[in-house]
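Only one chain is shown below, in structure tokens, and it's the form predicted on its own.
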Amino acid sequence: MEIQIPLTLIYWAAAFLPILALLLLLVTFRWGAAEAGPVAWLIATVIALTLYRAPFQVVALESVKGVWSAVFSILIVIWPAILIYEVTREAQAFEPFRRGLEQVTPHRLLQVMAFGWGFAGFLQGIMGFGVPVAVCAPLLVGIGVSPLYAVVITLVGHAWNNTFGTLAVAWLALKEVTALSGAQAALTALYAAAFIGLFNIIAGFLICWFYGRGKAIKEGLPAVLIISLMQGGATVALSQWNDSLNGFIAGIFGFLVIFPLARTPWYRKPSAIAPEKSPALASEGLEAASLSAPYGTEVNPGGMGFHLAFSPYYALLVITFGVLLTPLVKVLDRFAIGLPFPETITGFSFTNPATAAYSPFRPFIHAGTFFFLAALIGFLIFQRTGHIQKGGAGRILAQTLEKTIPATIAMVALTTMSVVMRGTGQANVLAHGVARATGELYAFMAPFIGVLGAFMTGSNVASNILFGNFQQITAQVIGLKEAAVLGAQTAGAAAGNTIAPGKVLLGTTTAGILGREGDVLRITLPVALGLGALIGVVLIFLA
């Protein structure tokens, strides 16, 4: 698409504007998202409205369309999350699941990259739309990490199998919007392959030192390069076999050397890191303590096994699997629920095209469906067991209305903001002006235009889309090479999703920090700018 749009210093610094206001509130200021967000929202819009000359009828549709995105693709999966957590905590499952844990190994890092590292990423090869981080961030609180630990470690996590995981819908989205040959495709996907496999393997280090510093990257080194070799070795591997099964594969392969490594003289015993003298578990222990039960009630109850603990979550995975890796997906997925919208055309000739059926909600399939169907079953289970007592569905109702209000506040908030940028042309003329003032450099700020995407979007599916052709045009003008920019944008989009908004809302929301975004957002920024940094390193010498 050729901008009409004015590409001065002004509009580019107004089209930044919404987002260092969005940094600022929550990192500077320590905003919580629910505040934060709706100022953005505001700013966005103003913007839109003035300088980048969008009709309010463009504007209000396209703040219909963030509202739509926000319920359909996000807080479906964040409302059902923080009830199937809340069914978990009112059936006081969390100290029996941690004892449980403690019989496969009694080393606590390994638990930790175990969850946070090889079941959050194992998630994100099946589902995606932040499941990894709505079940995983809860699951190490209930281990013991501090519940803002817990959200960074499973952000960090999960991230690394954003392009291929989730039947690798944003890689054939990349795909799709840059009509690549089949010689140049499998020439990308290894770019990207071996980017991502740079990402995992910093990924584990990064796990060990939240957990301990450079004592626990010592110890966890053999973990660390042999989950990264299942995992990232197997992203490099895959991607030249299947496009679809490359991240669910990896995901396994990830998670279940866990088990192995778990009876090796590494992981046999405890870890030599006192809880006192690891961040993850130090700093707000009590706090974490307790989140695991419902107020005024004791932890560890009796008669309850791992497996009864983990039955919820045994549900999810059942179901996931009846439906996803099954032919009935393929029935289930005709039924779909989408909002029509006309074209729109801006002051300055950006066009957003008409569509029958925006963003489609396919309600048997999606990821939420699955959530609620499991918590459902999940109370069934832990209330034929004694585990949850009377009145216990009312409390269980109460503290999911008590986490929803504000999640949904700022979710709806964060994603319309964002839709409004990209509708109005914001986000391509911060696109183009990045490209524009970096010239031959442009190299080196590939990969941050993914991370802008998935900031903006907070998905590696969406970035791809609204920037996808933009970094192969690019390319192309330049005289890079396209496979490897290409690889950079759907890897650094990523990296991105560590400090995706709705992602960081998500984990602080379940882990029961609603509020400290901004304390998540100042360990995440710089792994995100860190990881976009190296790949443009690496991109320089590559293209």
Second form
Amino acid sequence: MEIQIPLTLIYWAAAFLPILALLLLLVTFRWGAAEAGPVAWLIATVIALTLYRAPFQVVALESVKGVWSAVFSILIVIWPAILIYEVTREAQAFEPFRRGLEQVTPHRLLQVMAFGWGFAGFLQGIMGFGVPVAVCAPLLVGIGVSPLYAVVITLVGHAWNNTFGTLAVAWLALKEVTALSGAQAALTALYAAAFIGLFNIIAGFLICWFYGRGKAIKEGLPAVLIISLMQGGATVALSQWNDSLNGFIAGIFGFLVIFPLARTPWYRKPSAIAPEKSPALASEGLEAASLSAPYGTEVNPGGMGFHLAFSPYYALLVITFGVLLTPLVKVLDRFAIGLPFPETITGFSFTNPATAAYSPFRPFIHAGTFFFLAALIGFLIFQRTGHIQKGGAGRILAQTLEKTIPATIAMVALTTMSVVMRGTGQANVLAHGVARATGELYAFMAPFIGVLGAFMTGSNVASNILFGNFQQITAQVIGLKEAAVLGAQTAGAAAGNTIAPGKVLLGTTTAGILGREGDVLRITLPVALGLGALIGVVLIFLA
Amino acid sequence: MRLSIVLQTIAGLLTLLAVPFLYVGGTRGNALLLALGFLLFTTGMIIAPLLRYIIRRESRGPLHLREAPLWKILDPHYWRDRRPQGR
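Now that we've seen the form predicted on its own, could you pull up the form predicted in complex with its partner chain?
Entire complex below, previous chain first.
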């Protein structure tokens, strides 16, 4: 059945209204996501029910899908991620962790790059689901980075690996929805990897800029070039060899190269930028370092070493490798829970196909389960070694609960808003409107469609599923190079992860600045839009 | 636990409680369940922004709900001591 939604300015503007309201409330009025999200959801729902002629049944079922996705895709990571952070904090493990890192390199900028870029990219290579943000933001806070910049740096530093990371699930989704032939897929992968390589090196320079403006770029130049060669260069080279392991291998290369880099004359000495001169290590950061101590207790790590301090994260890596990279994954992958949904149609014949199991949750191979186990193991280790005192479990649970509740409301609202918009045709109207309005200049806008998809769904995978086919058809109609446009779609979606409210929220929650999502977006929004524009300009010449 | 967190917990529970009503109502086409589900869902969703509005309004006076622990708010003396002057 043909979709009959009128592609007029009114319909386009109405579809854009929830996003605009969200951005205004977050960025301009500085509301937290827990307050701005429900308002944006309400606007999207009212527009769906009225202008987009969605029956109550459609909105109800799309809302259920939204809650399901929020709980079993995102919150299931957020909850144990906060738990692992609180366990580490209760044990006062961040201070020895920082001291241990100083032994690897005294250069604070390289330390920041190691966690915010190398380690974040590595984690994105194996896990995704926002895990790099949940892990690396508090680790950066632990080494003295201000919570705001800890979130920003991690968002910028991990996003490049969204397409080919997590065993290339986003890339595979793009291939699936566009049914690319072997040769076309290889060419698209090359374009995508080239755009991601570009994104990667810019991410490195941005981290330096956040740390200490021009002086830090000069100091960090060798590290940026070498790490980017390992991450971005490997992504380009591997794009023609192996889909699934591309991001994983590039992530490992990018992280491991930091250790030999730390022994070079450039980074064997402390940074020439004084901590008080660094915007990323401003007073807020120095105060934040004290976050490693639980409320009302003194900082006294009691001789805890680096490896003991890092034990919850070691446990996380061991569990992840032990499950995801062994044959065990094939057995555990069979256990999946998902709700069936019937086909639904709006008044404009916009159809949501029936599904036997919507977004199935696989409890035994999900990152959330790994996080929970790692938190539990970390707690037991810290308790056995005497670093968690009596009453510690209660304090950990209370702190975790206090942080998770606002995050839960925000996440449910944001995900439900995006699913309602997707399921009632609003997302389609947004993308088609951009294509119609830009015409020949569509090449410039193509990456922004990817950014929009990731912003709305919080996922490179979902963005590619949502807009991959649309981008392909538009490229064919306008006469652009399909492979280049699709490459820009997925690279744009990767960049969009820096502004995805879910990811931002994950960072603000775990870094202890819940409610300051707008402040984060003030920095990452220009980054995502700038990256989109850069890819768009390149695409004009390529496509 | 602070009052805002308690209210947000209730909001979250209301939202989650709405899900079975929305799902069953949506899949079986039951208008009553759908209406009940929407009511619960919307109430749960709207509590957080409403709470922000109340906190902002109250914070202009001497009362700061966000900062006050629940046990203090339940104590009548707390309110008596903080009754705004000249209102």
